[in-house]
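A single chain comes next, written as structure tokens; it is the form predicted alone.
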Amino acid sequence: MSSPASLGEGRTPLVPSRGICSRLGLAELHFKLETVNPTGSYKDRFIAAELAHLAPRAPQAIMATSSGNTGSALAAYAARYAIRCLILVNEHAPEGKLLQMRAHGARLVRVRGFGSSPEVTQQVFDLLRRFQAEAGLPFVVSAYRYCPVGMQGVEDLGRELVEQTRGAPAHVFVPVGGGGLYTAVCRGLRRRWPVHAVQPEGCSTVVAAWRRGDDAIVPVTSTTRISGLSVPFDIDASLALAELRATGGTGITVTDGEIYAAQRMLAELEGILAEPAGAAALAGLLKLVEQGIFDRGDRAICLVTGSGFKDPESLAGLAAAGEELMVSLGELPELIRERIRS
């Protein structure tokens, strides 16, 4: 381990809406494909940035917590490094990131109660951090609070954006769970722009205190089913807060069903397939059209954060509507025939 070991994270794509932006009649849509990272999510280049700032101590094992894309990306990135790696995962992380983790050896314990519950959240934060004073074993979590350093690697993310675009004006629309990420695209634009924080109806720490005007995160039962935003109480939503208001931005929240939509809309009308945690911004973004709050002539630009790849049970939902038959040879003319006109 003497030296970084990147896998090609970064300098991800930024695409043009083509149906969506139609649809909505919009001036101008972009996504940003964080679904191109090794691992499919942007967490790849928090990791890469925090194991490299490790590696002086060549840790030999390392814990972490993960909703999924997190450990996914610990995961693969520690197995490059041969370090071996402990990852407690909230209890309804989807099965394709633990497939993800398992594959390149972490190894795996789901807490009940873990990412949706506050208490046991937080009780299982400190009883790791007593492991890591105690056994000075490196504790990985995506958030400044923990891992400052590998927080500023997601901060390339914002930059990129103002490299991409050319520093032309955009709103940007961001998922909030914890609020790191929200945080590091603020840093990274240097509050250039706009940043609107989305967050699920059924977890909103973020929101909650924009709307109410005060400075308190209240720790809250959470109820929403898109794991990778199911983060209930302070981590980083102190440091997204204040973000959200120095940029500007406002902060929205989305139910579930408008989560699944737009994970829906970007499969059929884009071709991208995001993970729903992926497809939040961009449910932000159809919210304040709906409302009537954004300006149509004004340029959006939609993170999206990870792969569907990631999550089976809602890629398996995406895909019942379509078709898949089985014929024999002889009926197959007049099915193409059948198909091709209609």
Ligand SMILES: Cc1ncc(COP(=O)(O)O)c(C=O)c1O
The other form holds:
Amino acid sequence: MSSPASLGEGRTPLVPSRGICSRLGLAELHFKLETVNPTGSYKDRFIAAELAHLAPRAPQAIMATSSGNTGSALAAYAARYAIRCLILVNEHAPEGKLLQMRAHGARLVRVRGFGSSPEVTQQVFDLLRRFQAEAGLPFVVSAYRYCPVGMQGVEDLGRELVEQTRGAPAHVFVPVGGGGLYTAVCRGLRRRWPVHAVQPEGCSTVVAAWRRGDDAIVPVTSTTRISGLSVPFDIDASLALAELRATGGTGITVTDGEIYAAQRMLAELEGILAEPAGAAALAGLLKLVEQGIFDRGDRAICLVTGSGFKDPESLAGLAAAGEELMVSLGELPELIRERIRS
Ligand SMILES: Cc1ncc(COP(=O)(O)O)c(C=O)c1O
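Next, report the structure of the form predicted together with the ligand; the form predicted alone has already been given.
Now the full complex is given, and it begins with the chain already shown.
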């Protein structure tokens, strides 16, 4: 059931691939378009559930940490509940996400090293937990470790996949930062299907442990610039690792360049405008296909977790080769004749 402050999150479309499927010679590929959620990412599912849970306590203010999308969602939904929010944001959060948060009236603080240095990131979390205890303010992080009720809202994503495919099993590809999303999808699917975890090479916590075959999540100094996937220590990574082993999925790492290339393919071959993190799942599938590990006859689903509008810098990269002209009215007829010919 939707929460009282719902903006229409969830129930997102599962659309068949056109260009990429035929180019790769795959039997079936679908994209789950989380981009169409109200603030442009799957995080709306989390925030809608979390705020419905917190609302009866009537908090005056909420503190949160965010790489950008949790903050965008929180800022929008908190505006509906008339709750003030203070959001501590990753140093390298993209402009689109920062503007979204500010437009809804959230107070933002960007912290140097937050999201890349494991020490700084841990200390920010510890500090906020202290304030949470002292001031009794809710502390929102999109992870089971901090907000299990909100994360249950994300599990709907997995349940929707079962409904939308009428239970026909598929290989599901999920981008992994802190690991909460991956865990939620596996739980929503009740671990019935293989779910593959895709991380950037520059911030591989879960996949590195999966490859080593042990249970230790080793903190890393993150070098990836993919907003949303730069979580340098264990928030929900241990949970995600356990799910990865339980579903029999594969741990995949991809370079930032491979993620940007997948983002371009989505834009040019599918008409889907994703932010880079939203294209990481596809980059993971492309890697398995390239390595000959993925059976082209199997069904695949890639989550597209966030909208391209959130990251104008990467959008500018995609648009660089496109044409945009300014002409006078007198020049227009000749230009139209010329352009419709080729
Ligand atoms: C667009 C997008 N995709 C994927 C993720 C990864 O989610 P998690 O940190 O729960 O692994 C995030 C996290 O911020 C995100 O914003």
